[in-house]
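Single chain ahead, written as structure tokens, the form predicted alone.
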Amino acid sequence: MDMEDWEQRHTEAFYNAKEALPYLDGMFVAYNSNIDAIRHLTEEDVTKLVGFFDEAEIQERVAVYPREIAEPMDFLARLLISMREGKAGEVPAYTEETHKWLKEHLGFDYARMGGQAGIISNLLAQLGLKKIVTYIPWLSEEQAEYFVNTGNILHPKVENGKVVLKAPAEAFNPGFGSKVNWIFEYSKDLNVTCAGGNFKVPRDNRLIISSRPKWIRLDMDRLVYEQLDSIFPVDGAMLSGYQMIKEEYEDGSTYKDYVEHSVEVIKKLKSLNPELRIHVELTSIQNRLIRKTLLTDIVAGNVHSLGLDTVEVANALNVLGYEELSYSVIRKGENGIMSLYQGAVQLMKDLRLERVHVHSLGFYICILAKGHPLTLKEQRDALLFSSVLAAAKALKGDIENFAEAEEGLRVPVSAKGLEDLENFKLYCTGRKLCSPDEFEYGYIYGPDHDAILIPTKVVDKPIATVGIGDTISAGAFAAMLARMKQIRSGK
């Protein structure tokens, strides 16, 4: 694969998408937004945190691998695990204790929009989509302030029994509190010392402490559901936040109730517009039952597209019964990309999807069911567009308009990503999935699927990492839908 060719393809794809996006009528985005309290950790910060606890007890807690944050010690244990492995993590916290402790003992650098639906809504608004209808079940006055004031984000509000679309600042519920997540970002090569041991962080990443207040419900107001036609016209839906679902609730309801309601919404969206494409954005889900239920009961057979990263591919495979393949994906090694590809294909088949988009550092893999819309080049353009957006976000921390998005073109294509894909070429050509020439274009023609593999632009020292995965998925999905709409218009 030639780097200059891929630089040119990125440029062409970016301007193709820019031309196509105005053809979209809009996007529906739900369910999760929150306020992110961001802290970029230094070596001094980590040393300070370790100093608050007995180091032998820290090691014991690390060995336990806490699945939720019940107290500050759990937080530190998961932070050390995340830093040691250089892997992103998201861990729920159901009490206020750790939040209060962190405010008192560490503090945050700044706050911004968080949550997949919130981040995606702001991105699409700043790319100039005509309309983004966002639905957040717990929209508070404070949360509403974090949506960009561009005039194209609307939120359903019930007034006198009728659903109307208003700006978030006019649609919030005055009785709701705010959901605040802590985001701890750390840099490659940061030195960590604890209990006589020492290690260097292998890559830039972050740990998220996800607030799960008791009042959080991933559901849709019944009147909004009954009048869901009021959000149209929209061309696609991006749904996320299912990790908020709990097994049991204090009022006696269970996860089954919220899964049933979620599927009802998806089916109604599809009935109102059979052409509508629906994407689910996955994230880390600690609870295995909820993770499996999301995949088998909400995603499988109901939606068209799934977006996820390497760790999430491994976690999905694990709960679906592919433990060996899951382990191979997470372990990486020289066969890691082969396993990732195989895993993505397996997810497409098992979950009966049209599209699985995997974003990994340096490259993306998109598995496509036979009969998918668009040519492979058009699908590739959508991925390349999202690569430019991700580079711009990593470079600047945010994207406020298309001119800022364009700055992502200055970021070079990842040499490591190119190398990973070159290593993968032997696997593809050896199994006759594609010819060497086809692979140079990023195309794979499998017996029961097609695929796109592209090297991506990577910022060496990103300003921020939170939201980059959401940016990738939203950019690619919107660009794909826009091209489909552009074709239907005869352009």
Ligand code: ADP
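Given the structure is predicted, the values throughout are model-derived calculations rather than measurements. Positions refer to the first chain, counted from 1. Rigid core: the largest C-alpha set superposing within 1.5 Å between the two forms. Compared with the form predicted in complex with this ligand:
Once the cores line up, the CA of Arg431 ends up less than 2 angstroms apart between the two forms. Leu49 shows a C-alpha shift of 2 Å or greater between the two forms [criterion: core-superposed Cα displacement of 2 Å]. Comparing the forms between the two forms on their rigid core, the Cα displacement of Ala171 stays under 2 Å.
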Contents of the next structure:
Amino acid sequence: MDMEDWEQRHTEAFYNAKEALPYLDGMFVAYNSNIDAIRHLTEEDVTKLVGFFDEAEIQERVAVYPREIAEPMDFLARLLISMREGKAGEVPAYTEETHKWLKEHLGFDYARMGGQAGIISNLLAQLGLKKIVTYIPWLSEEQAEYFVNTGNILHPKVENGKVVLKAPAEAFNPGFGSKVNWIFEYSKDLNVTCAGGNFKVPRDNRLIISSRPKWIRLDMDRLVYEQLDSIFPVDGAMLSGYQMIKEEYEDGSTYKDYVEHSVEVIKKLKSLNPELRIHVELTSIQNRLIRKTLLTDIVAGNVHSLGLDTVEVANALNVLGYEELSYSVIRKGENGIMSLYQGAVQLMKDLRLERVHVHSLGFYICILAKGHPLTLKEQRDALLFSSVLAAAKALKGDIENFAEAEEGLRVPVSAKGLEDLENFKLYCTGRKLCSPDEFEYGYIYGPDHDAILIPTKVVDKPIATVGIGDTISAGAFAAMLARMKQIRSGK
Ligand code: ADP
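What's the form predicted in complex with this ligand like, now that we've got the form predicted alone?
Below, the chain from earlier opens the complete complex, with every other chain and molecule after it.
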């Protein structure tokens, strides 16, 4: 594959998408958002934190190894464990107590929008889409402040029994608390003294306290559901956050209730606009039952498009019964990309999808069902556009407007990505999935599917990596829908 060709194709695709995006009426985005509060810890901070507690009690708590953060002491214990080993950790907190304590006793350096639906809404708004209708079932006043103020994000609000669309800052529920995830970063060589002991942090890393308030439900307000026509016109829906569904709730409800409601929402969206396309963005889900149910009961046969990274391809294959293929994807190695490709095709077939977009560092693979709505060149353009967005996001941390997205064009195509794809060429041509020429264009014509393979732009020293996956999926999906709309309008 030729590097120069791919640079040129990126540029052309970016400007094609720029022209097409104004044709979109809008996008519906649900369900998850939270606030990420980031604090970089210094030696003084740690000394101060230790000073709030009795050192013997801290030691005891460290020995207990708390698996959830029920009170501030649990946090300190897990922080010390994480720092001692230089190992990343993520621990859930089911109450707000520690959040309040941290706000008062430590504070954060900065906070940003977190959660897939939150990140995707802000991105599409900053790219200038006409309308983004976001639905966050637990939208609080504090959370609403993290939506960008571009005027094109609207949120359903029930007023006197009627659903109206308002800016998030006017649509929140005053009774709701916030879902705040704390991210504590620390650096190598930091000295920690506690309970007479002393250690040096072996490497940079972080501890995350993920907030799981008990009141969180992945669900849609009944009135919003009944008046769902109020969100239209929209051309697509991007749904995420299903990992929040729990097997059982204290009030006796179970995951089955929430799965059923989620599917009703999808069916209603499609009935209100049969042309509407629906994308689900996957993330890692520890609970195998929930992971499997999401795939077989919510995604399969109901939605059109799935976005995920390579680890999630492996995890999905695993619960669908393809264990060997799943291990082969995880192991990477020589057959890694072949397995990834086969795995993505399997997902397309088993889940009856029109499109499976897999992003990896340096290349993307998109499997398309026969009969998908665009040419392979147009599908490729949508992916290349998202590669530019990913580069801009890695470069700048946030893409505030289209001009900033354009800066992604300066980032070179990954040589490693090109090499990985080159190694895949023999597999494709040997199985007659494409000719060597077609491969150069990134086009594959399988017996029961088509596919696009592109090398992507990768930033050497990214200033941020959080949310790049969401950016890629949202950018490509929006660009694809925009091109479909543009064609329909005769352009
Ligand atoms: P997240 O959920 O935080 O977005 P994912 O694993 O879903 O994480 O997505 C990360 C994706 O971001 C990778 O698959 C890769 O395509 C892209 N990416 C990561 N680092 C860079 C970088 N430095 N430059 C460009 N793209 C990157």
